[in-house]
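Presented as structure tokens, the chain that follows is alone, the form predicted alone.
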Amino acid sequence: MHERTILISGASIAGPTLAYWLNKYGFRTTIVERASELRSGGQNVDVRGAGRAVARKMGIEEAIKSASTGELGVRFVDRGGRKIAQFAAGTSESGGLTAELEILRGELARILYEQTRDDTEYVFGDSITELQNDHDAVTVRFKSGTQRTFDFVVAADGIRSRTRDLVFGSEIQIRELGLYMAYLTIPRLESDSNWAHWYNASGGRAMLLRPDNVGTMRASLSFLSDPCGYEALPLSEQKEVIRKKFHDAGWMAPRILATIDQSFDVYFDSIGQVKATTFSRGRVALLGDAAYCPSPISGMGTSLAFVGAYILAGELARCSDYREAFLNYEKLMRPYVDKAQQLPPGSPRLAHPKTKTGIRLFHTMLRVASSPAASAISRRLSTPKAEQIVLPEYAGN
């Protein structure tokens, strides 16, 4: 019997998860990643609901727990660092702003790499430049100049997927949410705790400082803005944009900006959601953020990646016709995706007030929401809508 071959573009979360399941079903998997090595950077990600169930099926739930950031919850603070309100980390039952399984993206990618490296061919420092999507196979040309043929190709290379664009062009839209966000890693101080801290500055700006488990802190800086091309600028110019936007923001802004040139993983982009009318074309399929990015605001990106990979692999293994497999994958995922992309009311503007009066009103709302009488309600409201999906059972898993 012909051993079916699959090329996966992207070695973050969705791609290696798909490779794990495909390997179990006897496929031969190759992952191409344009970075020269496994990327260790990135912020906290949540493993929730059905995503956690998939992690349990993979036998990595305990590894994720062991690599948890240890975040205790989120505290909202004023310019002087005084606590306005706090929300403790949730559990698998209670949900909340901080999930029970909080792990750095790079740590999760490492766990998945270790699970798959013996059975998957990893090609680092290369990328797909051309695709010939034929009836019987996909011919792929790489930036390195090599050319290979695969039975299928899966684009799992993020919201700005270059592989997706080679097949779909501008057909698949990104719904911009009017928010820019910068991520970076900064040194940890003795005064830092295992609580995350959120601060609002006027002008629709916010800062979030989160603990990690590797002796540093993860910072994010966000501000309201219509898309204006910042994401396409060279990194040096992006850093200047960030400095100008936050030089007078107060709280931890001086500390964060002072280390921006030394941070190894500065990432700056506009925040959006991928709205795909279809998750496949011919022998090429989309997965994870490349197919249905729900935005970081949703807290559902990792769970969608886990669940999507599990279902796509299961359907390819179950169906003799790949076209049926791709249709089943989309049919099962579409309702889950639609719910995951339903953001909390007022997002992202509610959490980014533009005026001092707006900040005071936001703080009042937080105080009420964190009170004992309202905590159960606020926890439910802050928990993503799409935590659960009935996972199909596939033979052999």
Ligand SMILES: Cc1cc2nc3c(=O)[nH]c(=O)nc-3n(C[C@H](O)[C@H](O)[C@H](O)COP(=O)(O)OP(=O)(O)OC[C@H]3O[C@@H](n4cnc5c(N)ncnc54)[C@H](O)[C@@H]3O)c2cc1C
Contents of the next structure:
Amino acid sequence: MHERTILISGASIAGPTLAYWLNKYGFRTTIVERASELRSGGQNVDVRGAGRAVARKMGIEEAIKSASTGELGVRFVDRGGRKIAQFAAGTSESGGLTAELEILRGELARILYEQTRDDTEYVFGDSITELQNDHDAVTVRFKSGTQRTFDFVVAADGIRSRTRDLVFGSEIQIRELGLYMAYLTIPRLESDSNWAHWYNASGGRAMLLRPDNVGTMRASLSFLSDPCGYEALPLSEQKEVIRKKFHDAGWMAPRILATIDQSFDVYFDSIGQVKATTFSRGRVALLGDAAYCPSPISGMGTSLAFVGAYILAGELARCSDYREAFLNYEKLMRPYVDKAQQLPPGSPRLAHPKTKTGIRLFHTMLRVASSPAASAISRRLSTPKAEQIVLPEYAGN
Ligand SMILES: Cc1cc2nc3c(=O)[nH]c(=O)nc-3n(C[C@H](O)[C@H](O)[C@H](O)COP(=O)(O)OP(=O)(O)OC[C@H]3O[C@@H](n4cnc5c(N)ncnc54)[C@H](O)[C@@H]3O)c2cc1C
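Got the form predicted alone; could you also share the form predicted in complex with the named molecule?
Now the complete complex, all chains and molecules, led by this one.
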């Protein structure tokens, strides 16, 4: 049998993890990434449960642990910075806010790139513009003008996957959650600690400031709003929207907004979930956020990407017919995905109260939930535990 070739679009988490496993099974892998180099941006991502088991199988669990952000947990504070409630990392009362294993997305992408760069062909600064999904191969035209043929193509290019759109058109939609979120890195001050701090301001606004392991702090600013086109604005106009929304929010707003022009990685988008009716069509499969983005609220995006990549590669290696492999991948992943996409009840509104009274009520809930005796309420506030998937064993791993 000839060496089977796979083109993967996207060099973040799902793409390189898939390449790692396919390389092990003797496939020839190419990854095309739109950015001109490996993207270093992004905040803490969680590696949980079965995702962590895949990382262990890949021999990178220790590398992830050593690059952990070391976040101690989350403290909810009022306008004056006074503590309302706190949840330690990795405890059952933590509400799933700080996972046991947290790492900056860019650090994880770097670890995965280093694991695959010798065996995978990486093409940076290019992307797929046309795709012909035939019964015996996929012919791809790139933005650079080149044309190549592969046995399979996998779209691992994130929630707004262009490759998915080329194959499925508008058939697969993003379910918007009515929340905008801005992420940025800001300088660390002497007074900052290794606790994350969450603050609510009226008008459905929230701010989160988290430590990292590289000497800076990661801020996120979120607010309730139906999608209204902010995500498509040029960055300078997005910064203006963020300034207007948060100038009177209090707490750390002046500090964060003062650095917004110097920050190298301001990222602003509306938050949503991908609900795909199917994970493949012909010789093209969807993976990671492109297939089943659960949203950052779930804390499950990275674990889904790890597990999905492991299963997709394993099934392609195990089945002589790729159609059977794609069907098995979907059958095994679907219950895990469905569970991971279930958000805490009332999310994201519960954690973004609109009025001062709503904030006071939220604080009361947090105080109760943070007491060890109140695990029932604590569970209500937390991310539902994704049903543990039993990872299949594949020959050769
Ligand atoms: C820069 C960045 C920052 C992030 N920050 C956070 C965060 O702070 N918190 C959080 O929970 N999640 C964050 N995420 C999302 C998180 O990485 C995913 O939810 C999860 O890890 C699954 O990853 P993925 O590989 O499926 O998708 P993503 O991590 O979204 O990766 C998609 C990759 O595809 C590339 N790409 C996009 N379009 C194309 C195209 N047309 N052609 C080729 N390549 C393309 C992107 O540049 C990116 O490298 C971030 C993602 C990115 C890319």
